[in-house]
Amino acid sequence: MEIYRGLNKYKFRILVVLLLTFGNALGELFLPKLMSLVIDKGVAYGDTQYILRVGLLMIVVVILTVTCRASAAYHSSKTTMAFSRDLRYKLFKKINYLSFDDVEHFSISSLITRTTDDVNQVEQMVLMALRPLIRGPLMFIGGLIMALSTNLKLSVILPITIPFIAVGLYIILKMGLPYFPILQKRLDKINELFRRRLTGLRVIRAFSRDDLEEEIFDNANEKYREMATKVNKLLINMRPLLTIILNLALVLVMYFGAKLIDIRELGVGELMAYIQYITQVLTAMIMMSFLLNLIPRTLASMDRISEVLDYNRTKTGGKEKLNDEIYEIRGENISFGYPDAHRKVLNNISFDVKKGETLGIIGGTGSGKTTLLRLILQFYEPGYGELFVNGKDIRNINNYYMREEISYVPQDLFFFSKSIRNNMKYAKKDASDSEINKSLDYAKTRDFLGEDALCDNMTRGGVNFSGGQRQRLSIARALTRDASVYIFDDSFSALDYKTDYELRMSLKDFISNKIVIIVAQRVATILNADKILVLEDGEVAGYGTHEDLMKNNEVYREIAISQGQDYEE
């Protein structure tokens, strides 16, 4: 399991913690014995020198014990923090390369919970395991040995009390184990509702559905409360029971110890030492029982983390590199359907676009336009048919090298909560201010941006700009990268016709020697494209130039006429 392999990296430091914890336990077990010697051989006989010698030894033992304990705490904390850091990084790295379908398989809210709450739970358990959970058995075994060596008759109390604690521990584990996976899933649901509320805020407010969202969240929150209450009741009820057992054991020890002192089979110092040893034994058991309460929840968290780390992600692309810029993209009878979909989104799609050419793609909603772009971007692989890049099957091309040659303007625009400069640098991390300003000029952003606007901040998603402004900023970001393929996914839809025309004319020279693929709703946007692919219900309804399609393709002609294009028979 990946989690255990992560701990193996710190095995030397873990060994140091074990040795320091062992030293700490020895010191704590040795101190009651020294105290009994002070009382029975020093105080009882008024031997001051003996008291001073043993007392000095006790001080040395205390110093060593405290040093071992503090050092163990330091190294265990450092190891745990490093381990949890590595675990979070592994999770992030794995999630970072999951496909869109893989993310939906887990759900975004669940992945967030696994990366935060579940990792924190494992972190706490590792921290406890490196010290208290190791120290507990050491103190239990050591205290038991010292108690037996101090007085065997009094130790008859241990077989009476230990089974009660053991039974209580078994009950906790057996009853609590099924609850924790359910508890984590209900926490996932709460996170999902929070995310939905925040991301869908505008829609919820627009339709006045705040009350409905509150009702749904209250229901999920109540279910989480009920399960958490069951778990906490189970844990809380065990605490007083175990404390009662400990105190009853101490009462019995003092009662029978007093009788043994009366018949001179036990010294006062030995009784005090024995009380401390039996307290250490029973306290160690109680401590282990409380720590073992964490095990069911930690196991549930570990399973959820391992489910992500061990997940066989959907891979796209291969190992082959692109040695040249992309000069041709060709599709032959491409078919594709999303997992669990009832029908194919694309069916027998063929097209070809070369360097210096523009391919326009048009069609109704749900015709498969964006899906075709996702195949070119290697977000998915074609189910059937072939998609060639520079004559090579796209399935064999490494997606890193493929995407390095593509600059993409997505349909769903997204910007980070950073400056305009930093948002533009997502396309090219070493882009200079002059390159960024050039891209902003080509994208016709100067009517709403000043000349020194690179330091202006964008809110998350760019909501401090209008839809048309965001589209132009997204186009500017794409132009910042010197790519061989530029893909525009319905990137002009929010622009008025005048701005649309001016922007396309501005881009004409900039991308004249590139492959350009434009998905559009407007015929005017792709009017001058070298080739136009018309899609209808995932199939090719037409393919050719604007003039040819106007003459020979009814679907395209209807779209064009509905948008005011002139047609003469």
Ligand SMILES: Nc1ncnc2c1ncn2[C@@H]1O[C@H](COP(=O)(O)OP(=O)(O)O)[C@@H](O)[C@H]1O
Given for the second form:
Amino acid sequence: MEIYRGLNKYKFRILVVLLLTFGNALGELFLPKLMSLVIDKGVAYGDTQYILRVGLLMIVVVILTVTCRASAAYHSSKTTMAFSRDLRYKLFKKINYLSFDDVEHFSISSLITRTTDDVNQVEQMVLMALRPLIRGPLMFIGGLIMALSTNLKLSVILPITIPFIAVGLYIILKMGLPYFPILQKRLDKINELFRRRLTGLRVIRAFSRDDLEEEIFDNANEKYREMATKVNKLLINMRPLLTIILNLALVLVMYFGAKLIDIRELGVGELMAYIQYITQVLTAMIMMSFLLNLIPRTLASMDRISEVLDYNRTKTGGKEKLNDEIYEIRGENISFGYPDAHRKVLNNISFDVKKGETLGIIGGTGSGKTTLLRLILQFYEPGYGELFVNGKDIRNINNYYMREEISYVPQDLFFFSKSIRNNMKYAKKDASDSEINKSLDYAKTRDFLGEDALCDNMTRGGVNFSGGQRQRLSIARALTRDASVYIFDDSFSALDYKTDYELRMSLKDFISNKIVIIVAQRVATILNADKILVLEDGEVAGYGTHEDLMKNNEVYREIAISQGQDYEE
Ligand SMILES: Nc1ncnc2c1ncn2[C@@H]1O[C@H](COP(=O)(O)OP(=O)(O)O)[C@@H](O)[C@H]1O
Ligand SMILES: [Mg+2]
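Form predicted in complex with the ligand structure, per the form predicted on its own context:
Let us now look at the entire complex, which starts with that chain.
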């Protein structure tokens, strides 16, 4: 799994942390022993020399222990932060290359939670647990050995107390385990609702459904609280319970220890050391159980991260290069259905468009126009039939080479909240100002943009422009790119007839030697196309020039007449 492979890089640093922690534990185990010597051999006999010598040794041990501890903490934080940085980067990279279906498979908000919350969870766990996970078992076993070697008789207390704590811990863990994945899912839900609320703001407001949204959110929020409370209750109850057991154990130790001192089988110093050892053993147990408690939670997060990192993303395209610009796109009996739906969206579509030609696609909403474009853009692969680009099967052509040759105006307009210049440069990284200005001219943006508008900002993705203005800006962006295929998906719909006409006339010069595909709902927009593909419910209802179709095609004629014009030019 990718997530563990990420740790590989830090093998050496982790080893250093392990060694330092080991040193730290040894020191802590050694100190009570030294103290008992000071009391039983030094204080008891008034041997000042001895006290000074062992005291000095204790200071050295303390300094070493503290140094080990501090550097272990330092290195483990450093490693953890580097690890989680890598993890976020890997996630981002992976998500960057997911196909549209893959993103829908996870849902956007879940992908966000996974990159932020889940990574934090793992980060916290590694940060908190890296040292205690080693220290815990070491202190547990070391403490036991030291306790046993200090006094065997007193150690009958151990088999009495340890099982108590173990059983208590087991029950608590068993109860807590199933809650953690649920907790995370409910958090996802809250994120999802937030996103919906914010992206759907206008619709929600327009229909005054704020109260409905509030109710739904309230519900999800309450469910999360409920689960989180359950989990925390469990964790909180655990603490006093364990403290009580720990203190009872200490009472027992002191009681029996006092008796042993009475019959001179135990020194006072030894009893003091013993109390420290048994405290170390029991706190190590408690500490480990807290960590164990975190582990399922972390594992749930790690699973969710791994699901993304190890996801077998849907690949489109193959390895072949396009050695030339695109000079022909030809579809032969293409059929296609979206992965999750059983219904076919495209059925038996054939068309052909060559360099210098314009293909118009017309049809009602939902007839499959956008879907056909998505196949050409390699967002999806055709289910049946063939789509040839320069005579090559599109399934074999590499994404990169394909998309380099295409400039696309999507139906849903999207801009970045940057200057117009930067938005235009998205189509061509090194576009000069004069190039950008040229495409802004071609796209007829000047009636709302001044001559030097390049620095103007597109606030929040372009809300400061109207629908028709954004369409023209989106067209300008597409024109900024040097491509051999220009695709316009319903990019003229929000323009008035006059602007639509002017824009088409202006585009004529620009794209004379390219392949142009224009999707439109208005006959006027594609009137002059070399070929027009009429789609109806995913099937070809007509294919030919405007004149042919007007003469011979019922569907097309109806569309034209319904738009109230008799297009005889
Ligand atoms: N991502 C998708 N997943 C599933 N079905 C989709 C998806 N996108 C579009 N569809 C369906 O495919 C059909 C054609 O849609 P589309 O190509 O967008 O039509 P058009 O662009 O002609 O309006 C519609 O019935 C729509 O519901
Ligand atoms: Mg569409």
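Keep in mind that what you see is a predicted model, and the values were worked out from it rather than measured. For clarity, a rigid core is taken as the largest C-alpha set superposing within 1.5 Å between two forms. Positions refer to the first chain, counted from 1.
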Quiz item: Against the rigid core, is the Cα displacement of residue 267 between the two forms at least 2 Å?
Solution: yes
Quiz item: Superposing on the rigid core, is the CA of residue 505 displaced by 2 Å or more between the two forms?
Solution: no
